[in-house]
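Only one chain comes next, encoded as structure tokens, the form predicted alone.
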Amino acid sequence: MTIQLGDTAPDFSAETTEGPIQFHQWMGNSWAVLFSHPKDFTPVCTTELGEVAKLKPEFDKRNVKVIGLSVDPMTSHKAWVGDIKETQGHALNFPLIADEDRKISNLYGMIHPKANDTLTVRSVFIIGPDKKVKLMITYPASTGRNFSEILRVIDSLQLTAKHSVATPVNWMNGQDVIIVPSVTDEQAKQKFPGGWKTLKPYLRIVPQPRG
């Protein structure tokens, strides 16, 4: 299945580490994360698990629910939690799907079978409220995610769904955004009072809008 930007993230049951969930009731109002793991046990993911869980308090004050997946067993998920909590120092504090059916790695598109025929390439799915799918990332197995950057774009997606803005390259959260070509300079006097600076026309630089 090829999953677009704009598509409504699938639905699905899964059994996970802090019991059986249905993804969109899980999710409710929140905003999620669904991240897949090639397999248990392995360096990369063990760094990525214990890196989310330092980070929960982050996505947790924007609204984010975040959920892994891999394609091992429930044992052996329970089993690995206590390697992530030694040599990490942050214990799971999100639920871990096991996948082992591979059935929603399958639904996402989480398996490449020129990577791998039978385990996941390291997939990010940003979900917003609406069940739309806001952003993919898919990375080799043997590169580890960054998870701040996850966190940033975040903070663009929400931003920009709320106010007429982009986000310029780089961009972090406070700093100046970009007025988007579709608000005309008059509909932007009303929406941005305290004025702008044009540095061509389609390219008008505002603070960032608050709230």
Ligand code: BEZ
Contents of the next structure:
Amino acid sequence: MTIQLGDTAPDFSAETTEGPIQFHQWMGNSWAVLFSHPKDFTPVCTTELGEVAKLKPEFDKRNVKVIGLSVDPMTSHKAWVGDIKETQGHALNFPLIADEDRKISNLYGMIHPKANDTLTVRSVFIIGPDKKVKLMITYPASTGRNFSEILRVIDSLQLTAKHSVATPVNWMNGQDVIIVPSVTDEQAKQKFPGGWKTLKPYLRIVPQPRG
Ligand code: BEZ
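Which structure goes with the form predicted in complex with the named molecule, now that we have seen the form predicted alone?
Everything in the complex follows now, all chains and molecules, and the chain you saw is the first one.
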């Protein structure tokens, strides 16, 4: 099955380092980041998991639960976590799925056989509280991800979920945003009473709405 943006994220049961979960139930009313890594006891993965542990308070602030996955067994995950703390200075503080039978990896298309026919690539899925897939990114095994970018996208997604705006190139939280083209100038007067700057009829810049 190919997952596309807007699809309901497939539900699944899993064994994790924090015990068994049912994915949708585990998410509750939160957003979720589900991400795969190729293999335990590998250098890039070790740095990535340490970074996600460091950024956990930032995910918490945004009501986002994070969960990792690889096809390694639970015994491997549990043996590896000490290395993450020792080398990255941050202990694992989120669940890691042991997907030994590749049930979830296959469900989410995380194994790309032309890259590697057994290991997961570095997939990222951002899923909204409505359980719909909001973003998918795939990185090769050799490139560690930039999880600050994942937080930046979450800020954009959460803003656009509340307001009729989109975020421009390289946008960072707090910067000006764009009024979406489907909003007429008449409607924009109601939504953005402080006004906006029109560079082109289709390119209207407005301060980031608050709240
Ligand atoms: C790594 O995490 O360093 C890694 C894992 C699999 C293939 C290549 C690199």
